[in-house]
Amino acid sequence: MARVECVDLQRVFSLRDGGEEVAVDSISVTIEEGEFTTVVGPSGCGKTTFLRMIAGLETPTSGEIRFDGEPVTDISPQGRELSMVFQSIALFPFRTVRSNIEYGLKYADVPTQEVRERVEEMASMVGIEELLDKKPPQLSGGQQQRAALARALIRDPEVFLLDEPLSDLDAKLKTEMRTELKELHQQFPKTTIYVTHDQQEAMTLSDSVIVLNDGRIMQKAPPEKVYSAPENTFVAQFIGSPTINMFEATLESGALVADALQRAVPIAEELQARIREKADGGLQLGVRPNDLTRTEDGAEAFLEGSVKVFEQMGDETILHLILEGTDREIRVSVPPSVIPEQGDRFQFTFDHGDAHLFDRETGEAITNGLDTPKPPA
């Protein structure tokens, strides 16, 4: 296993019109030995370019990559002691599964008998030991992906890279493969960097999540932290489904005031001081849909609205509400037993500790939770 460090890593592409496109913008990050880190972000944010530079398949414009403190920026992919699984499984269709897995050791000086033993061991680990004599076209998508994982892991790499390996699988198979990947990492605790656009994969698989946008790291933290303690509005809005509800707010007479809210949100003096220190302009108040609680006490309610549409998800129902006196729509998660009619009115409140406050101009978090003046994690 290796500790992976990226220092001021940048990749700039030259465009045909003479311009430039910055795909990765001065990234500095450390991925600890044995850590399973997922890189997530919108399409075009630089995820795959970042991974390919670590793999040695893309040359950085500037910056340095280190494995265990040793620079590897100028070392070929074969010399970096890593393995990679791509979105396209890329098995040889005319070779058996056994031969495909053996290919992972093609450039290693390993005796023939040991190769056979390691192939059978890896096939058993990923549950395809009975398929070794079949060819990829005879396998299901999940079986092919297991074969690709075995081919990569048989090298016993220091660093294991995966570029959206589950994106072509159906929803049920994705769920099964996520579990298997988690189990594989427990068996082979390699330093793993996993790129995906699917935040559910990022949240369920990882020890740590890197959220990228426009080639820059927005936050690196454990999954629970990027959800409960986002460092900026981008992370708050990108992580979580349905997305967080955001309200324009101002600090007035010791309370947060927003046109969309039925009443002001009183806050402690210590937090008022922090707000004045951190925010020069307006504020944004964020409340996640599942942190809103239904109430029938009008004096307690912060939000009131009528149902526009609703979505039954099985374990919850998502209400799309038009707020009272506005054309503003928010989303609220309620129990699946709630089956409303269009136009039904609901009132909601929220716990101060579940709300998030951001500087409207910079997007930076001022506090996660309004009950105490705590900075973002």
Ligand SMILES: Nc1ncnc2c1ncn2[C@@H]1O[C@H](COP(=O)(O)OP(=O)(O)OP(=O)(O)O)[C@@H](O)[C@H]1O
Given for the second form:
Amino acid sequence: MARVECVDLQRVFSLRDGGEEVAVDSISVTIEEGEFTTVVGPSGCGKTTFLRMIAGLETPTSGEIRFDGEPVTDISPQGRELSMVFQSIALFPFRTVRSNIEYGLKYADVPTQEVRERVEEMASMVGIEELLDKKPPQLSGGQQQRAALARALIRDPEVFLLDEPLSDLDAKLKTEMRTELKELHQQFPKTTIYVTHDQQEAMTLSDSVIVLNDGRIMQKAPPEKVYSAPENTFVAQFIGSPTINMFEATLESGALVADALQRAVPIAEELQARIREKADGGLQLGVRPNDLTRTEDGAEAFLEGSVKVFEQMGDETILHLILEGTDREIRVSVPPSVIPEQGDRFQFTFDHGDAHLFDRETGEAITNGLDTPKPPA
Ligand SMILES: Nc1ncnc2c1ncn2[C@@H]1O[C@H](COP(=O)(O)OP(=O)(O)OP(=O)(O)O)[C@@H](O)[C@H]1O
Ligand SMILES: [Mg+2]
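I have the form predicted alone already, so could you send the form predicted in complex with the named molecule?
Everything in the complex follows now, all chains and molecules, and the chain you saw is the first one.
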């Protein structure tokens, strides 16, 4: 297995009109041996370019890639002991599944008998041993995807790279394959870098999530951390569904004040000092839709709004509320037992500990979880 390091990795494309496109902008990151890392980010943020550089299919403009401390930047893809699975499945349609999987060993020096055994072993691992003599067009999308995985895994790669391998599958198959990939990784903990724009995949599959935007790393952390302790507003808004609610706020006499909020949010003195030190005035207060709790007590409520639309998801109901006296819309998750009607009014409160605070100018997090003032002695 291998530890993958990227040092100041950059890829700039020259465009036909003479301009430049910085697809990956000085990425420095280490992916530990055996770690399952997902790379998420909006379309065009540089995910594929990043992965292709690690694979050796794209040459970095500058920077270095190392496997276990050894530079590989100038080594060909075949020389890197890695396997890659792409978004479009790319099996040979006229060859049998067996022959397609065998192809994974094309550049390896493996005796014929062993090839046969390994193909059968891989096929049974991904559950397609009955399909070895069929051709890809006779297989379902999920079965084809499994064959592609088997072809990639049969090389016994040091590093396993996957670029949106499930994006062509329907929702149910996607979820099934997700679980299978996770099991596969538990069984064979290869260093894996998995690109997706699906944050649910990122959250459920990985040991570590890299959030990419505009060719730069916004945060690398375990899934629960990118959700509960986002380092900036980009990560806070990209991770979590429905999207976090953001309120423009300022610090005024020991409390956070926001137009959207019905009352001020008192905070601890230490935090006030930190805010004054880090931000010169403008703040953003973030509260996730499922951290808002319904209240009937008007004195306790921070927010009041009327239902514009609601979505019943089965396990939760998402309300889109227009805040009292404004045209601001917020999202709130309520239990499915709440049966709303358009125009219904609801009041909500939240715990200090669940709120996030950012510098409005830089977007940097000041704190995840507000500290409350100490009660008077
Ligand atoms: N060969 C190329 N020539 C010029 N520009 C390119 C080339 N390949 C990628 N780009 C540009 O680099 C940026 C990053 O592209 P990339 O394919 O890495 O994004 P991505 O995050 O994988 O997007 P998606 O989620 O849509 O697959 C984009 O703006 C893209 O247009
Ligand atoms: Mg891509």
